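The chain that follows stands alone, in the form predicted on its own, written as structure tokens.
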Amino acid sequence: MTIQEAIQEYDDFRQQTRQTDSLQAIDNPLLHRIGETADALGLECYVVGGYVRDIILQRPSKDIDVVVVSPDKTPSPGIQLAQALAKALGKGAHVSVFRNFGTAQLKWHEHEVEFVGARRESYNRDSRKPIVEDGTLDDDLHRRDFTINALAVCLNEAKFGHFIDLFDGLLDLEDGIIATPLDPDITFSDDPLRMMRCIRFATQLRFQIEEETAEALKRNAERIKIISQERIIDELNKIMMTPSPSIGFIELSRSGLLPLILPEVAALEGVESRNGKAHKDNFYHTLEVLDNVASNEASLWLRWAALLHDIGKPRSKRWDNTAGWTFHNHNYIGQKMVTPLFRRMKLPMDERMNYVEKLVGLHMRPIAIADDEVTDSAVRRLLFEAGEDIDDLMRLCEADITSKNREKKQRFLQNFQLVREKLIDLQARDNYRTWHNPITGEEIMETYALQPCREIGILKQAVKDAIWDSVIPNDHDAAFQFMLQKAKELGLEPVKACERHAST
């Protein structure tokens, strides 16, 4: 069979007309390119892998791998290739060799392609870092992780567009279904990273994971813990990107992985009933607020802070026998839960876990707004508070909205308009988005001739409050004159001009 006849195959099962843009996926100059060098060389080469997967799909696809086979053993085959290939397109080609794993990698234009010889690989029960030795195609092709990623085509000449499927990863494809083509168990024992790439391609094609696939990421789930964080982290931030991430973490959580890697996400799972009272699953609410964050293409840490928003609330989790269930504080328990848990997981400890941080914090207080009186007073502290992340934050507040009671949720969304309204309002009055407080704490120790104590605190909070309520504009010369008189309400006098510049 050909590419084109296995692409021809594929449209005929999805019974629709597609354009011919797949078949000039393959049909390039760069890969006739590399086919004609191959020849010159006497090798053999084959692109493989995802490219040839997303040409059948037609979905876009960046990366090309290439496997080149030596009929006479020559060494570093793909090494070999790669550099013939970058003298033959002259200027612009970049090509990077990496002669420890025998790959090297070649850039030119929009291009970028990796080459790698042949090879066949085992693995010892503690690394998921294999023995490699020089093999076939067929070897090369056995050691892949999943059926619709072991696909190739021949870029000679001669075979050029022949298309090579040991393990029927073109009826998977037909079938949206993600296999193995060896054993499961010793697929994801070898090398358990792939248990997170299976349901990572699961969740990006909207396939199903194969049974007994999926029966042996249960049986070896606690293998994953093998591998780094920031691999684990690598797979789970495409599973956030994509436009349903609630797939992922739902085959996460079936296959006893998630657990494992995110306890904490995880601990939201069930239903408890007490006196005929249930709370709601907070594990599907979550995903639900990440699929209507998700679908308006959110950030990825916008992403990170729907997910983590209520991991507080298994630690708050209290009954109470008038009100039931109750989950008091949960958003600033969960924003502490933030730190550690980007901590452990090597995400970043920076500006972007402040940002989740925060938004975990505040996303109740949008949600209690709204239930009430829209007071100009409320939005301002608001805005002070989110800053320049106030419109994430009502992103997220809305997405949160996930009531089966349409009044009810209508209600909530037209009191979000009337927040939106009035913050719009007021950061045309008042720019509260970079808000700062006119009076410092530096200011208040040389006027009072004061050391670092609880009134400098509590003077900053009384003018805050102050600018906040409207009882004074938000100016410095008013907001010193009220510092004075709270004050002198705790006892303290100014010093003189003279005697502050002397104690300074």
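Quantities reported herein were computed from a predicted structural model and do not represent experimental measurements. Residue numbers count along the first chain shown, from 1. Think of the rigid core as the biggest set of C-alphas that the two forms share within 1.5 Å after superposition. What changes on going to the form predicted together with ligand CTP:
Relative to the superposed core, Asn474 undergoes a Cα shift of 2 Å or more between the two forms. Core-superposed comparison between the two forms: the C-alpha position of Val66 differs by less than 2 Å.
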Contents of the next structure:
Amino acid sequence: MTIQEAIQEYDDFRQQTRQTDSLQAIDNPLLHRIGETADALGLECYVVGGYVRDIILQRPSKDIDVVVVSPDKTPSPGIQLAQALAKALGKGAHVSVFRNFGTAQLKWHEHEVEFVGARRESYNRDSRKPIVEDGTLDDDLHRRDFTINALAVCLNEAKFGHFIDLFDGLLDLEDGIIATPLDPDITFSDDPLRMMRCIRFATQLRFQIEEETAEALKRNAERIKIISQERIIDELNKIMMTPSPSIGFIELSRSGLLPLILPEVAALEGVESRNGKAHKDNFYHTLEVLDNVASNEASLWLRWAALLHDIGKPRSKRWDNTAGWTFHNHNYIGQKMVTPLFRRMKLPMDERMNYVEKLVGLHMRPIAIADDEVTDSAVRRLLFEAGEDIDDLMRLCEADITSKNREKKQRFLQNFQLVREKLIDLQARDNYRTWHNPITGEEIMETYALQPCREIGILKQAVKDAIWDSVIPNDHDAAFQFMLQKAKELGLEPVKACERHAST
Ligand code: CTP
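Next up, the form predicted together with ligand CTP, please; the one we just looked at was the form predicted on its own.
Every chain and every other molecule in the complex is listed next, the one we just looked at coming first.
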């Protein structure tokens, strides 16, 4: 069968008709060029993996992976083909060679093509380390992760477009199934990262994980520990960036991977009840919040804030005979958990982490405001603390309202609207995002001939509160007068020069 026929079969199954230009993804000049160059060198070559899968699924396909087979077993045929192709393409083509791996990468305009010799892996009885040797195309496809990623299309001119599908990957694409070509225990044990990839593809493509494969995930979960954090986080972030990340997190939990990679999130799962009162399952609530922000095309870091917003809950959970279950200060406890989590997971420890920390710490504030009367001063304080991230904080808080009680949900959303209107109004009025106290510590010290002491802090705070609660206007003179009055109450007397200053 040709790739065009495979696409036709897929389209018939889906009862869809494709535009002819999307059929041309495989019939492109660069792929023909690769085939012609390989012909001249006496090599066989195939485009494999994600590129073929994505062409059939009609997803935008990025990097091209080419497997090269040398019938007379010349070493490193991938490198040989890449170099010859770069020569043929001339200016603008650039090759990087990775001799240790027998691979080469060619960049040409917007294209990136990876060339690799077909490989075969065999296991030495005394060692878990595989011996990688040159192999045939079949050998190479057998060692790939999933049936849908083990498809190949021949690029040599005589058989251009010939479709190779040893494990019924096309059927799995039609049925929406993730399954391994070999016994899944072998596939996952060869490279345990594939367990994360399995869940990532299931989430990205909204595919089901085949039963045997799902069972093998549970059996092999512990082996994820040998994989580097960087590779794990890469897959996790891909799950996070899908339209419904909850699919992935449910699979991570089901497979037993979640407690191993994100125990803080796994700990949210479960419901406890006492005297007939149960709290909600904070894991599923968190996933709803995450999906809510994702449906608004949130950034990766807003998604992380959503995932972590309640991680302080298990540690703050208490039972109170009158109030029932409480989670006091879970936002602050959660905020403190962000840095160690980012450090452990090798997430960036820079302003992106500060942002997540800030949102986790502040996520209860808009709710508290909206639950009560929405006053100027409360909104102003929020604006000051959230700064540039106020809009994202509001998005997180709106996403956090997952109550099934429609009236309650409506009331919160209406009050949030009020908070948002006040925010716009206040920003226009006094720009509190970059607010500075008009009274500085130096000025207080000068006025009262003081050395640094706690009274200075008390006075500054009193001025801040008075401005933010609209007791006095936000200007220096009013603030200075107010400060003099407060200082008097504390028993402070200004030195003469400053009395003059006060009267000007
Ligand atoms: N592959 C594999 N095992 C891995 C990683 C990759 O078998 N742990 C194989 C698969 O055949 C995969 C191909 O290598 O299709 C290319 O890998 P990669 O570029 O990482 O993934 P894609 O499938 O192309 O998907 P994406 O670009 O979405 O990551």
